[in-house]
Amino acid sequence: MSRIDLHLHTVHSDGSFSVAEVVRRAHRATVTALAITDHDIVSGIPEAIATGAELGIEIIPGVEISSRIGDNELHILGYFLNWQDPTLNQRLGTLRASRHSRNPQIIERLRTLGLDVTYEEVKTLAGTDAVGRPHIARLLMEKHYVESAKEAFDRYLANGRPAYVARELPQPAEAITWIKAAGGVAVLAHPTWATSAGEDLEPLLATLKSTGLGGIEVHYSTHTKRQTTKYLGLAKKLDLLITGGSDFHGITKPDVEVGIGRGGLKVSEKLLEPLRKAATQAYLLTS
């Protein structure tokens, strides 16, 4: 039973597995096409393309850009973009820099709470330029301050918890513009984040579409059947593309596997061609 997976993370951002291992896991899950969508970084794409060629898996260049709406984050996925575009990479670099300025503040707050952690330890553990809170959570797990990444966020790292520090992020419309300028298609990731933040999803989607949003992530590891049906209806009503993915991370989301999510996820290959067509049109507009 073949499938696609358009939302995955590797060690280049906050995933715990190498690019090659993620692609191999996709192969074992009968995934025929996948998008590496690391947070605010595209450096894993070349290895993914090489490994995908060996295993017969199409690699769609992707990224997941963090943006802010009110006091909450909203993530925008970009597909089929020119990942080598210098302007895109400069913009993504500013987002990674905002993490680097925030992370030491988080560590300092953890230390004032009595936890023996350093930012050097976090950077060593991450081994990447895109260091974030999941890496801090992993360090807390390794030092046995918490038993899981969820506990780390619930006790210390989530918004409103004692070690949380906000960071500078673009507005969603700006993130969409970055993706479109690089010839890609912008898609709203895990729409439950928006509803959990108190946003009315339909008018939000309509507003984002007016700024260039191309699709919505309908199929997702934690979506209930009711949520999937709701988001599918909104996509059709607003004429948005339908995408889906596992949001695989590895040990920070141990119940989510590549291609199958929590076991029941199946993103159809039929969703890929409309996305590819939209990307071709976006590319022609930027060339």
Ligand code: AMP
Given for the second form:
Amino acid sequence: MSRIDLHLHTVHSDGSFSVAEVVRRAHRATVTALAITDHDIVSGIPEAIATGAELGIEIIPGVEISSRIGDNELHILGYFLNWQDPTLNQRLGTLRASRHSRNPQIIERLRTLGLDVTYEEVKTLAGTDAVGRPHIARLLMEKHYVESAKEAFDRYLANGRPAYVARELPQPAEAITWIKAAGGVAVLAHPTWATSAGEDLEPLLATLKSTGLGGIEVHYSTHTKRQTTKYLGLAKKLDLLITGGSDFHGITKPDVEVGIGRGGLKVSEKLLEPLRKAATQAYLLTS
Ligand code: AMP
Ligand code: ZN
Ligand code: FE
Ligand code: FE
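What does the same protein look like in the form predicted together with the named molecule, given that the last one was the form predicted on its own?
The complete assembly is shown below, putting the previous chain first.
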């Protein structure tokens, strides 16, 4: 049974590798289908489709949209969406704009803390419109203020740390609506974020399902066996699709590799057809 990977980042958001390199790594890991799910942006998809075609890997158009519930973030993955949809792109553009209003405030805080960094440097390093905290973390690594992205988050950038600045984000239900309006299937990413935020997962999933959520990311690089089993049970109980992926980022998550996560990840290709079928239904309902 071959493996797939439905959660990956590239230089189009805060990943450190090009789309072509990520698809090549997938090929080496014997991954047969891949979803590029950059944060708030879909510009990497054409290159993924082209490289995927060369290497015989199916590319599922994807995105990962940041949303907020209370003081915490929830990420919603979108699959099989019409990534060229103008309304979707306009909405994602607004989300990226909120990054550009928050990031200079983070930089200002870092400067107040005595670190010599500018937003121009971050933007140059990022080379994309979807500029994120991992880019700031990389700049701090390059300037030897920290040794790892983890240290940058733990000392400065994470929620509750001195350079943290929240940004304007949609509600999860809005992100789900945007994905569905573009003919896609919406999936709750890394559900541990919801539980860390103090949310009771089952009622949350039930509420999100009533607003259009189609699935839950059951298989994930950091999930323990117990977590995977729990999420599998919730997916069955609430009739949600099951997805999985590595959340590969490259150098800011150096222990996570395409297709295999931290070594034990195996997302079965069998998960793909139900997802495709749900997307086809979503598409027929939007057209
Ligand atoms: P942003 O989208 O700019 O708010 O940055 C959030 C992203 O930073 C998340 O999607 C993760 O990819 C990454 N991230 C969050 N916490 C950490 C951490 N402790 N170490 C490394 N990367 C992190
Ligand atoms: Zn990221
Ligand atoms: Fe995420
Ligand atoms: Fe991600």
